[in-house]
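So this first bit is one chain, no partners, the form predicted on its own, shown in structure tokens.
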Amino acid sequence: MTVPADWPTTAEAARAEQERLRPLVVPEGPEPPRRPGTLIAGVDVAYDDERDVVAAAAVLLDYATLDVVEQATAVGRVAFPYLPGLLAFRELPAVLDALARLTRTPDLVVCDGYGLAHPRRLGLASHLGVHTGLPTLGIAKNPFTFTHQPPGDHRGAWTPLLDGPDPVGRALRTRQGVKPVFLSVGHRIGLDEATAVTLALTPAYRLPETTRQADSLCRRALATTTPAP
């Protein structure tokens, strides 16, 4: 796994980056159009705090049938402390590494965490999209420091979710009768784009398969896999 030179390795220096690249997001766009050969990659990492390991996973579906069409893992060394509001530099590193490992470039990345949903409002799938220049949002499990009313009992219904009086994503219900995803806009897709691609890759479960292929994948690798000295 390769760190950039220039990484931030301090809780300073690392603020001061999403700082400087909050700007730089767009907060709307489309959604990748629903047919054969759209791709969307999945992104999740794992990790061993004993060995000090993470590993990354990125896992290509075709959007029309949510069938996988490549993978790639990758494993290394944690590249930066625990740090809450900072884990994207403790993870890109690694899954910028497996996203490049892939042989075909997606039109949207899923990120299992939180794009705009964030106290500088440049969480991972934000940060990541900046980077690379490609559509991404994220879906979290959880609503983090955030608030929100509990949407209707129906797949689809939301509510806002929100820090302090300001929208930053949705409370989505995927499944009726089962608590909500929190999705957030991470850059170049709008948030009615982000919840209509939320749902279409929720078929059948809460949590959506770019998240439940990605993370099996990389829990695999991180089990089986040595990282370099």
Contents of the next structure:
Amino acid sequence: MTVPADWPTTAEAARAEQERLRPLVVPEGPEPPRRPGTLIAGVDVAYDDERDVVAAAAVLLDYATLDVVEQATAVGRVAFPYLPGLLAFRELPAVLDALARLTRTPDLVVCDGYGLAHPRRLGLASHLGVHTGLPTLGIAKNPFTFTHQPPGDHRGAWTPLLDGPDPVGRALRTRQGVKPVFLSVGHRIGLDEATAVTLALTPAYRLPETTRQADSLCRRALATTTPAP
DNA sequence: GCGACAG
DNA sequence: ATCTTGTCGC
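Next up, the form predicted in complex with the DNA. The previous block was the form predicted on its own.
Up next: the whole complex, starting with the chain shown before.
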């Protein structure tokens, strides 16, 4: 894994970079990418802060069957500390490397975290979208600093995720009686489409198959990694 | 000033 | 994210 030479080192530089990237995000998109053969990518990252090692995984799923059709990983050094609001600077170098190792281009990339739902409207999924030019979507497990009313108990029920008065995403119930997931648009996709995709990716579990597969893969990659000589 | 805070 | 065993329930 190679961290770009100009990658931000400080929180101040990272925030400045976000200001530069924000106008480039396209938080809406055309209709569903549901033609036969549509490929959905899932990405995730695991850490071993003791050894300063990071492992990223990118998996490609067939949107119709949810079968994994390709996998790739990337291992390297941690590029940035975890700071709420700056997660992208920690995860992106490894994620971009893993994605680049796929032989096919996904129609959509699903991230573990947020997109528009971000203090400065530029979460991990937004960054990834701008860097790759691909449609991206963020699906998080926690409401972060945002508020919401509990959605109805049935699968498919949702309520707005709010940053003060601003709707920034949705709390979506993917399994009846189970805590919702929190989604927001990244790049080149709209919220309704993001909701439909999320439901399509959760036929059996609360979390989408993309993140389940990517999570499993990056953990295996991290466990398998031997300290560099 | 202090605590909260995606992963 | 990560540290971590058993345990309640379908």
